[in-house]
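First, one chain by itself: the form predicted on its own, in structure tokens.
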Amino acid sequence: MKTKITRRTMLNIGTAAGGLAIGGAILGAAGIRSETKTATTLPWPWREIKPEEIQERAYQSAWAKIGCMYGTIEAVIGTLADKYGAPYNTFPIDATIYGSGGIGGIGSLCGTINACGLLFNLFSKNQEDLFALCQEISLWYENARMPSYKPKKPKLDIPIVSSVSRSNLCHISSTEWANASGHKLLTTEHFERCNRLVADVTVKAVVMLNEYSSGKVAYKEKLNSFSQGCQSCHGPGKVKANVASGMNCDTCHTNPH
């Protein structure tokens, strides 16, 4: 007689077997969880970092992994971990390498902005503040002329042209720079540009967190007038209500009217 084994049966079998195998481990881990509760409970306390102390570390860390997200996180969390230990030294910094090149090299969200979102999530007091901080640095990134940082020990000691990204996307940011500089992408010159940009964005994030923790953060960035016009009709709660975006529209879209 053949017995039909369904997916549910397999799940039940696995659950029972797993329960026997890990029951003792759960009891043993209870004490570990209680000891690490401080490290996993958010928000973490923010401790002021002087911007000038972190620029070179952000640049060098970005080069260490050719990783923009990694560079920002390593510089900030690494600095806090070196000075204060837990909970900062519990964060798995290598887990941020995926953010390189706009998430695994696909040219999506710039790893520095991805990193800033993670940092704001760790240290902001509530979701409203988190979203406001993310919006502020994203629009700042779109409008800022970068890179501006000149490394103390540059890997490639050449003048690097600055450009305005006009977007928080790696694809657009990098292409705008390539068009302005004449350099090709995925070259040493391109990586040098991006890793200097990591220093710029990391400093901005640290300044914002310093101000936020002291209750002095000011949200100054706004959509440009073209985009505000789009949102007045197409934004959430408006007549069309078919666009949900906090990015400037005219980076990719022309006026359709």
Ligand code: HEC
The other form holds:
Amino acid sequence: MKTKITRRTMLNIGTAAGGLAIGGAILGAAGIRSETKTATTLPWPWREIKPEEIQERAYQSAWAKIGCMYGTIEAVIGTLADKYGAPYNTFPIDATIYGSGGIGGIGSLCGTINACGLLFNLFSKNQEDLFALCQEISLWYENARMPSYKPKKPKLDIPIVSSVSRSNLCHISSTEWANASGHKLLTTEHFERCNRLVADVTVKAVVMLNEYSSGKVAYKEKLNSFSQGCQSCHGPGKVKANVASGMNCDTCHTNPH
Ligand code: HEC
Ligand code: HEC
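Okay, that one was the form predicted on its own. Can I see the form predicted together with the ligand too?
What follows is the entire complex, opening with the chain shown before.
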């Protein structure tokens, strides 16, 4: 514990001194305001979490606010806050409720993926790693069959049909599931499905962060071959270069050429 704080303080000072000519002043301030800096300076240290520890919490928290983004963040940051206190307990978890239903019910980005982006931002060492982690989990989400988690204390104790979302968008993910299951959306059944899915994605995020922090993360996901073909002309730096997307193209496009 003591070693960790010392190492982190040194890191903070190192960054400030390296980046600014007024290093002396910054060093002085760093000593005085160490409490504030602990909470606001990123990255925060990641502490390993066992997936089994947080699955049910993610599911229950998601139900608490009918909030997918909230469920993931509450389970991860809440667990770290309970165990280790600061800086984790300084995070305003309620500020993630907006992510529900693809940002305030719009059906845009699934709140679990939004949550993963936030977690990766808190715990990754640089922007390159951050983007790689975001892309990995987004493509994983597109292809994964979910939900698979069976809650210990289900709010709605029925078998839930699983489906492949094909997209990180709440609209597409949910409608794929509506078609697979025959259930209507914005019903208790739909929320049960989504809140179990929150447990699945939270586990994936935690496994990725465990691996990342121990230097063992392997990036496995790729655009499918259809989409790689499109990107060879429409992607960044190519002849058309008019598409900025890391989502699979065939979810929405057929080949128009
Ligand atoms: C060999 C290069 C190349 C590849 C590969 C390619 N495109 Fe295109 N695409 C173009 C060019 C060039 C245009 C502009 C054509 C024009 O102006 O008539 C275009 C236009 C389009 C348009 C708009 C015009 C239309 O016909 O509706 C869409 C949509 C599109 N491409 C989607 C795709 C998708 C999806 C893929 C992958 C399956 C793909 N493209 C692969 C070169 C390519
Ligand atoms: C979530 C759905 C979605 C995904 C995924 C998606 N697109 Fe699109 N794309 C659209 C929509 C909607 C438009 C606007 C279509 C229009 O203007 O008619 C569009 C427009 C385009 C256009 C311009 C068409 C034009 O009129 O000039 C191209 C090219 C294109 N997309 C290529 C891609 C490629 C390549 C990928 C994969 C890397 C991709 N899209 C992924 C929905 C999607």
